[in-house]
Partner chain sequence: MEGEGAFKPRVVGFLCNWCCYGGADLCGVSRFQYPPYIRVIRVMCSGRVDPAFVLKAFANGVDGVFIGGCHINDCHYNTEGNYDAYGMASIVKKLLEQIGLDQNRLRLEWVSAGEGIRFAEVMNDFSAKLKKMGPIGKSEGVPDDVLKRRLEAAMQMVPYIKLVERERLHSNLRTEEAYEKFYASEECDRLFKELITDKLEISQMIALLREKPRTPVSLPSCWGCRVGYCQACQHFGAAGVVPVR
Amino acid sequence: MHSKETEAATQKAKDLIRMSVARACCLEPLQEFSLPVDKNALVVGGGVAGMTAALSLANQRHDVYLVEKEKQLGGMARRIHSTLEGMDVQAYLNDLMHKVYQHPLVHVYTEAAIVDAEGYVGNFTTKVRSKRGLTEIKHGAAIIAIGAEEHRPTEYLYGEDERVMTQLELEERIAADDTAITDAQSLVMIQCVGCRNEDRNYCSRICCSHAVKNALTLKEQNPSMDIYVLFRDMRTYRFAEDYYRKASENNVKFIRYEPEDAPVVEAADGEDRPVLRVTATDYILGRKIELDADLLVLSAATVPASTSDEVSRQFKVTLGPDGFFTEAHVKLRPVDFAAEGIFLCGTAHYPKHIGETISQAYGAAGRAAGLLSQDSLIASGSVCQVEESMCVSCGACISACSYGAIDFHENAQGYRAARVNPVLCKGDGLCNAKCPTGAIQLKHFTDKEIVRQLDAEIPDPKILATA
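Structure of the chain above on its own, please, the form predicted alone.
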């Protein structure tokens, strides 16, 4: 990188070597830790992602404890009957549930709640309360697959008029052969309800494809039905773009709207029946239009599960700004958390289709199996340590630690001081930087070593004083 400045590059190399040698004089040996690995696994969430991951691990001869808060397994997939590509979701789900219940190594806890979770990679202990009572589960890895939920709209007369429903509610009524749906003369869908706004500044990703799927299903059952889709941006990603074109060819009309000029819905009397009158701006025609609909369907946002905050605190894993769980690295560690031994899959991560959910569940199970296949793990010795005589118990280090590796304890002198769990510590040095008294030092990067490096960079004390 300094090919044209050979003299300066040589001097820089000398400086770096001199600094490294000066630091090496202060280095101390680091003690690594050997940790045994418990061969069991815990899967939190019994939806498609959780069951797929549990079966994958069980088929690799690991005992798996599958914890689900509801009475039944299945999660949100219980409300979905088909995919855009034509997959029978209920048949797939029933087969998956049958395999889970029949597998001797999968232990299912329904109507269960996690009371406490502690430990570290290879050696976790989780307490679960269910109808069986309080159970303490020891496991070496955990997979978080708690799923997501459908947003309950507060706009467009939802909850006030029975003719207004969400896409999932529409699908359930189609599957039940509800004639009030299939015999309707006109239907309007409004996209991006509850998301891509100040409260939820993200795209739910699956809404557009879900709307196209339901529109195509209704057109097959009642070709004369007028269907209008009011959208901000149609995002039928992957090959689902072909189904968007197919919907257009089947006379499903797509009308764009702007968020500052959102559609207005009111109950009104039509020419021959009561209707829901939807007023919107057609930017192609350049004027307002009125659509008289028998039914109004809202593509509601996909929101994080109600238990996300609690699970995040219990397992000491992070949530993103939207409330979904955040992976360690989007490309290098897409199913790992920053906390080792805990993995992620499904819509707890972000809204995704069933195919993506299954793929990610296998990925998380693969990562967990790689950990559980080992008899022991070697933990790094480059961790933080506390000089308790300098600690003032301010708690700055505890709030800074991303891994929950620091807590307070009462030392031999009878006063409270911070303590670092070397197994949980990842050596990022945040606590070291936060400590106001310098009581915490990061081994292999101590203040003494760093200062010695800086002194070696400018060896002349006069120059150092001037600087």
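Bear in mind that the values here come from a model prediction, so they are computed numbers and not experimental data. Numbering follows the first chain given and starts at 1. Only the largest set of C-alpha atoms that superpose within 1.5 Å between the two forms is called the rigid core. Compared with the form predicted together with its partner chain:
- For the candidates 258, 33, 419, 185, the hinge between rigid parts between these two forms coincides with 33.
- When the larger rigid part is held fixed by C-alpha fitting, the smaller one turns through 36 degrees between these two forms.
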Second form
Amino acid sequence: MHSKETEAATQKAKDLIRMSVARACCLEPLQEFSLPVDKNALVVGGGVAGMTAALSLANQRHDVYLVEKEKQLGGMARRIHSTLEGMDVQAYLNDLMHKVYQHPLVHVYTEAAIVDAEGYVGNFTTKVRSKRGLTEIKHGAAIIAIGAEEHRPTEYLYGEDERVMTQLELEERIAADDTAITDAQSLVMIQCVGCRNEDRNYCSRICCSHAVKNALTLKEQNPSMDIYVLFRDMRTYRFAEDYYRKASENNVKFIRYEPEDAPVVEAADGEDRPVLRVTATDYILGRKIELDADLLVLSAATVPASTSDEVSRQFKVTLGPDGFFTEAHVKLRPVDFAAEGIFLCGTAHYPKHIGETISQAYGAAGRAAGLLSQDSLIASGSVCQVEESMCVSCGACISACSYGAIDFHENAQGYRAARVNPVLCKGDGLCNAKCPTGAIQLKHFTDKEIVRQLDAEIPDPKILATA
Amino acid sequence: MEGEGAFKPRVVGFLCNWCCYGGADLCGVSRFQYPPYIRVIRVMCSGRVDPAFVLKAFANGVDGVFIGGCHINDCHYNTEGNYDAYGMASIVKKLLEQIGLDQNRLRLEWVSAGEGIRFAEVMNDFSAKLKKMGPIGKSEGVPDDVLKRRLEAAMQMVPYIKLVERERLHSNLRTEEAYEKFYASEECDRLFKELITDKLEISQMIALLREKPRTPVSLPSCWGCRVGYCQACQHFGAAGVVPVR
Ligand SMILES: Cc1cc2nc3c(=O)[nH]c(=O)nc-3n(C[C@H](O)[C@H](O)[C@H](O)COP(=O)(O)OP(=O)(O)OC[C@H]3O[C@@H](n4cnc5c(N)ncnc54)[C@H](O)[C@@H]3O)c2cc1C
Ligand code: FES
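I've shown you the form predicted alone. Could you give me the structure of the form predicted together with its partner chain?
Expanding to the full complex; the earlier chain stays at the top.
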């Protein structure tokens, strides 16, 4: 990062090393200690991801508390009827729900909301409000699987004209054998609605396959229907490319558009019937075309769950710039959060297909089981410690510590002093910065150690000699 | 490239382990360029940064101090130490003004572990601002010995400042807006003046008197004219000492 200033960069490196050595000179050995691990798990979100993870953990003999905010389990998959590969989603879902409800170790809370979550790896306490009242759940690990939602478009007459719908709505109407859909002569789909723009600068990943899936189903039911897909980039990733080709072979027309020259939709009178007139530029023909459609289907963006901000705050786990949860490391820790003991799976992470959701749910359950199978964990010894003779029992440290790790006690000399419970101490050292007398010190980052490091910023050989 | 003699600020940075330190690391891995002035000290949370560290750094002669934490409400810890860092930095900034230093020599920023590019941007900006400010003390017209004395006096007051912060000088509401509003408010300035300014002057007088016996008349000159003779007498009066001319 300082490639143009090699000499100054070397000096910086030397300074940093000198500073670290100065600190290292006064480091003291830390006493690690072991923490018990609660064997239960909490799963937030009862969609495919949450249920799969919960079952997997329950099958490994852990009690699992599955918290779902809606009345019913199932999440987004309730609205999906088949996958591109032909899986019967509803049958799969019913089977999964059945297993979840039947399993003696899965405790389901529906219409439930998380009120408060606290604790740390191996020992969390979460309060859940549901019809059963307020329940306090103790658990060693948590899996966040709160899913994602479909964006409600504001463009292309959505909400104004009932012939305009989203892909999910189309799928539900196909499944309900709605003849208004299957009898249509002409249908236009528009991709990337509400994403890959300034507000939502990401690709929703699943909509291309979703559109191809719905187009193929419609073609099967009504081969004479004209179907046009207006797209920016078709990304039917993995083996789904085959279905994209199949759709083309079945005469589904794919027409590319540019975001600056997006299609325009208006209600109009067609030759023999009222239509939705879609005007777009065909880049291959090099000119404007008009499509008269009976139905317009929008591939709306997948957006983060509305509760994600709240959950992120409650569990102290991070959201990325797009509002989806972010893993600790894309390659090395793909289902872990940076916060220990909390894992993620499903579309809460980013939009993905059901198959991917299930694989990831097993991944998260595996990581959680790895933790829960241990009887104890080794905790870092970098915790706070009180030098009682310096403590004036002002309580500054106690009010700073929201972990409740510090309390007063009467010591052997008969006066009141602060005392740290190392098991509860998380080692942030806020109390250290608040203590007026320096009685409480965060081990490994004591005042003395940091000031030494600071003083060594000046190249003075005396500092190292006296350290 | 800059000339040989150009002023290169000395900067010490306290970065929290979970966010800003990660951001700085990512910045390095991504090879974003920024000037090589900062010397980083890792702390677990920005709330760990003691006001004494900041004052000590300036007393050591650094031109700027940087504190980097997680974004507000994203602190890794339940304690949300970054709010405390905000409060501490706001008070120390007022203290710096009192001492006669540009308060912008202390900079607090929120940088997440994913914001490598932002770390570079902040460093570029802070370095440029410090270059414009020039060397500590000299640019503000405070001689070295006076500055050192004032900073030492301020350091003596750290325990007291911590108490005042805890009891009076903080916002009860933990939101960024509430903090911003409180520390910019007249109420805060009034409390600061009432509770800290006078004490700081007394602390400076004591520091001078510790050095060697001085008369009240001679005090202001050693001071660098922050306190007049009358004020000095007042302070002595408050301390129950009747000065002789
Ligand atoms: C528009 C759209 C089309 C799709 N089309 C297809 C497709 O054609 N083929 C395919 O394979 N996949 C498709 N998918 C993807 C598929 O829906 C997902 O992979 C899968 O359903 C995700 O499951 P999940 O459990 O992660 O999330 P969800 O199914 O969203 O479940 C999350 C659950 O968490 C609950 N919840 C949310 N917040 C809280 C909270 N704070 N506390 C408690 N509970 C909470 C929700 O109520 C919900 O029940 C589509 C997705 C979308 C959005
Ligand atoms: S851990 Fe980064 S500010 Fe607290």
